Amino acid sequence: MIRLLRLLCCLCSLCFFLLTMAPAHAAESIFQYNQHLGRGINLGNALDAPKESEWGVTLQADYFRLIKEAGFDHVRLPVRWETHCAGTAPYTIDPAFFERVDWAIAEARRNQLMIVVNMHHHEAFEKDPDGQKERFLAMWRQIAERYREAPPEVAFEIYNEPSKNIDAQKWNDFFGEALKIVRRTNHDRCVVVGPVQWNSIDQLPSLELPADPQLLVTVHYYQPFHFTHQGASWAGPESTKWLGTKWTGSPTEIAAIAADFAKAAAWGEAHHRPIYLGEFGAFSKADIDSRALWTAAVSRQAAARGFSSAYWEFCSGFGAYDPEAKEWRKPLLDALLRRK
């Protein structure tokens, strides 16, 4: 009787330490996963095209490839999953288009590269959310399903820079709702998720998540923004007088990045959660030299606090990679993967 009992205490004792250790691990695999995560780079213009090829860029097996060797741990796949989807109930996705998102993740794990999966420039969504909200949530129903089975290095990000019509409080709500979807048959991915008004850091305040302990937090960084967007065209007409600006690494220019990031690190301290810098980077009409500076103080600033990113973008208009001469821009590349 005496040995029962202290095996049943010991039992007792086991089950204590477990369930009160269970949600610290829970919530630390999260920062391992964005360790891991590392450094990545957004596949952009290709599937969050109207149609993919339709802006410039067609995915090909080789850049996944490219991307492994160069030395990156990760892409993340902007998918504009809306002018794929049926526009009524039951909003069924095309299967030939789920095909390519199949066919992207697989060439992804065969390099050895994570991949974050993304719904991206949903157009009706941010007009009427309202309106749009049964189609948002049985897209993410039919996406959870069909990846259900995909292994842990598959991410999947609810929704690309919340903003116009999305407010803070109903982006909390739908994404509370889409998240819900999600967990019933992926129990233990990993969903990212970012503050309304395109993943402004500054919106991070705003951001109501979940007792989930597999969900990382990402912003999106293009400041100053008439560095970063001079001469783009979707920027407005005023993007034209901001061309010729330079960004030279001064002691002052470094210490704004610095205090952007300062916010963003503090947050996440604060909640517990780890930060990916999911989108940065800057547009080709700055010359090379400013871009390759600016990108690497941002960078080294991300890696420096312990964030994951992913640059903006691999081959288009602030391609790191240029798809004509075949080969890397030397200078941007260098700027992403040094260390130091």
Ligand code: GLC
Given for the second form:
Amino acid sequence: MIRLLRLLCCLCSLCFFLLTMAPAHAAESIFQYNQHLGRGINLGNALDAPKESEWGVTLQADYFRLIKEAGFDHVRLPVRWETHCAGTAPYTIDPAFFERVDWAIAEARRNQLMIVVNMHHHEAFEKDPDGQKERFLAMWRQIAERYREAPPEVAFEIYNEPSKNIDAQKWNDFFGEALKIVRRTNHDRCVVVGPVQWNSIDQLPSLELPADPQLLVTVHYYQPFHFTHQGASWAGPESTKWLGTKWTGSPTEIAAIAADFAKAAAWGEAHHRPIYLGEFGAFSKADIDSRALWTAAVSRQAAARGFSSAYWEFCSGFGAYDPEAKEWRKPLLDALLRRK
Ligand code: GLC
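Hand over the structure of the form predicted in complex with the ligand; the form predicted on its own is what we had up.
Expanding to the full complex; the earlier chain stays at the top.
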């Protein structure tokens, strides 16, 4: 009898252990998952540079703690795999680079942050999608295999802002193939996908998705572009002419954001897909008051429609955090985290 009781006790504690160890987001719907993703921030200009540090950002363990303590729910990790991947078959990804990504994922999880790991700036793929297809798929085979045991709080995003020669037809095709590869090893991991033309809301109707229940649809928002990208060298020479553009939060300006987000929300409802605003931000050449007003408006409009979101970005040109002063830029942080 005592033995039986002991056995029962052991079984109970084992069950309890297994239950408490069960990943928090394993069985939930993609809509619940999106709610948990909540508000996040992009760790931009670090692993998406040709080599980390080349664009002035080297990830530090402290960044994850700061982000968690500020009140964010997740980080989005832009990763340029291309410059760390062999140019010929079997297109092996550099093990040292994989270890760096492992470390970033581990730091996010250690700080109870969810994390979206993407593929960013595969320039050869954007130029010659057909020629690079095999390499692109080989990269996803390796990434998916490497993180097959990762907890469900780790999401994959197949490609950031498909553009240039990746048109809608190609993208639907390539995404479908990449997803099949990912699903061989990651049966129900959240996979993020967005439309062509830099994940633009207007291109949502061109996105054709397979019947997979764990897809989260992403869009990016930088409108009005001449405000958010004033003085941004990569936006072309005319961006200097936009310097001085303000954003005041007038009813017309707010209505423009509302109209754009209403389109995204309507598409999401019609296709029964949750929406993730994976990037939005205004470059530091704009004045801080305008940036804070715009950031607050976009962030609130997204939350009001049930979108999760991630600000672009943590500590570089759009930075909500000032790495030299080692402090948050308060107006931006408040704009991002003020609830409702
Ligand atoms: C896109 C680009 C990134 C850029 C950002 C804002 O994510 O990939 O490099 O900084 O948009 O323009």
